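Let's start with one chain on its own, the form predicted on its own, as structure tokens.
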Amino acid sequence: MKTNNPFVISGYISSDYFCNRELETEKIISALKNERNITLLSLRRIGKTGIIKHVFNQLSATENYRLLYLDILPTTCLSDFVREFGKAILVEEQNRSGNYLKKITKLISGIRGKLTFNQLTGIPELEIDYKKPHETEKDVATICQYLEEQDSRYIIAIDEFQQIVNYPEKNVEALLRTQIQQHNSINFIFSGSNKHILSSMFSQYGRPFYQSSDIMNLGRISKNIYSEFIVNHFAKYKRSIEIELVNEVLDDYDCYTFYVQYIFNQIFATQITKITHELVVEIAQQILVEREYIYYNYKNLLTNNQFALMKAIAKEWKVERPNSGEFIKKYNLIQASSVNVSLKSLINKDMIYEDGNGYQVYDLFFSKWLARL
């Protein structure tokens, strides 16, 4: 499948468009075929998703896998993950057979589903109403017992996996452990953008999915690959652009897998033959204009000490103590104290992270626009 801008920034399409991961891909592979699961583990759009979809991509063009994929992070509880998982199952069962109907008829019926028909697509959706808590918990037996029957190995992904601690059911991490314990045909591919909380999942002692998989860190693309992989890109539209260009953007995004490919996204929408310094300026300062409304209203979200103290983390661009005297002195913060507070609150917000290097605003473009205040 051809794409008209070679920089996707959402979705995969195919391999011509995915930069390198290639050590991370064949473990990955790796891992699975020899029936183990796996865990990713990185920041929010640095590529979890994508290299999903790209081991998925090689997998279907080897062997007869079948391959589900979940996005539970809009889930709020379990019989919201029950829809999803049914849901992933109706797609496949969709993209295999024109008479996926008549074969995923049990499996609705034994998950108190029920199909309809959306109005503007005609495609079929999967609806499911609960009344009494315990069914949802038979229903997970009942769906993993439907993919054991299949005769098929099954690889599924379960992306921003660490949202069923959040869900109010008790012992969702038993009760899912417990079901992929029992079937020798499906693997998983646990991922998730909370690295603190899904690394405890798997690694502390007494958890239910304790060593139970696999676990991968994945960080940033190397620059030399990725700037390799840009050029190569423009060359191939008869576009041209220094890599001395391409590394200086790459440097000034930190390498971060998103903001590099809307950047150059943007960059390539042009339609400009020779790429230059000004452009590049010109395309980032766009994107903030663009951007302005979103980030006043988060200024409106947070607390005056909180705001002060994002400002002036993305000035600094990545604070390695952030309740240091100095720091504090430097950008007239109130005491340490107050600056633990703000942190702890902005952590938690998901607007600032700590990656063993130092604090850093989880936006880059939002951290851009801070620094300029």
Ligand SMILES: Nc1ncnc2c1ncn2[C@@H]1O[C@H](COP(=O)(O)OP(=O)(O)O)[C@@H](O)[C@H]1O
Second form
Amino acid sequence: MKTNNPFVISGYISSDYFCNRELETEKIISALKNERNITLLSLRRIGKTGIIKHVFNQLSATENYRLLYLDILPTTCLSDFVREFGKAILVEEQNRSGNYLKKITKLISGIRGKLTFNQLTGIPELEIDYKKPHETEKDVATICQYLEEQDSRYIIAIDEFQQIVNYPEKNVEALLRTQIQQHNSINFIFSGSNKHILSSMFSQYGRPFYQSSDIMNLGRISKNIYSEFIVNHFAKYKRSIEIELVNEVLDDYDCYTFYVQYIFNQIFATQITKITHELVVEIAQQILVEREYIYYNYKNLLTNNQFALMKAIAKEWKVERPNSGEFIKKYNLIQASSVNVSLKSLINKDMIYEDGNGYQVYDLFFSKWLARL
Ligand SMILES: Nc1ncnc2c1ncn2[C@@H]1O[C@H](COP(=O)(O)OP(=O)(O)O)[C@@H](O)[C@H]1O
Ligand SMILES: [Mg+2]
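Please supply the coordinates for the form predicted together with the named molecule, as a counterpart to the form predicted on its own shown previously.
Entire complex below, previous chain first.
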């Protein structure tokens, strides 16, 4: 499939528009083929969902797996989880065969589900009757049983898996682990942005998922590979951009996948044949202006101390010790204890992150905007 813009900023199209990740893809596929589960960890917007889709794309071309993808970010309880699980099966069955409806009717009613048909597209959708009395735990078992009966190997990707720790039901981890363990024909890719929650889930002795999966920290795409990808895509459309200029952008945004894709998407959209430094600066500026209303809104949602701290961190881009006397003095912040309180709250809100080398504003466009204030 060909796109109008080769710098894709949502979803996965094909390997042509997906930069590298060869080693990581190979490692994930090898784990799965050897019947090991694998967990992907990274900051948001680095490329976890992308690589899951890429792995599925490769597997569907070469192997005989059945592939289910569940994004559980919007789920807040076990019933939501069951609905997403059911939906993933529905989608997979739909893509496979013409005669799937009859086949899955029993499963759907077994989990209190109802198939409805979208009036515009005619595509079946799944609704769950939450009012019917039920035991959600049994629903999970019913689904796993269904998969077992298919007599095929399944790979199930559960994206934003850390979400399950917020479910109000007790022992969700144990329940899922027990179900999962019973089925040798299923392997999992778990993925999530909350490193802290997920890594303790898999590495803390006594937790149900302890050592049940390999762990992969998904890093940045390396600069030389990314710049080549970018230059080549321009060249394919008979347009030119100097590699030095691309490298400047990559440095400026720490090779952070989403921001890089977004900027080059916008630069590409100009249709200009020869990309200049001035154009890149203008586009970057324009992006911040377009987002300004969101950033003013953030300002209203934060306390003055929190906002002052965000601004100070943004001005440095990355700060090793934001509670040091030197930093506090330089930016007229109040005192270390108050900085610590703000910092904790900003980390909880995912406005700031810490990666072992220092603290940074999570949204890099916001960081650039703050630094100019
Ligand atoms: N290897 C890649 N090459 C090109 N674009 C990518 C790549 N990986 C991710 N992206 C793009 O970067 C953005 C963020 O990736 P995503 O997979 O959604 O991140 P995450 O799941 O870690 O939050 C998306 O717009 C996606 O299309
Ligand atoms: Mg994702």
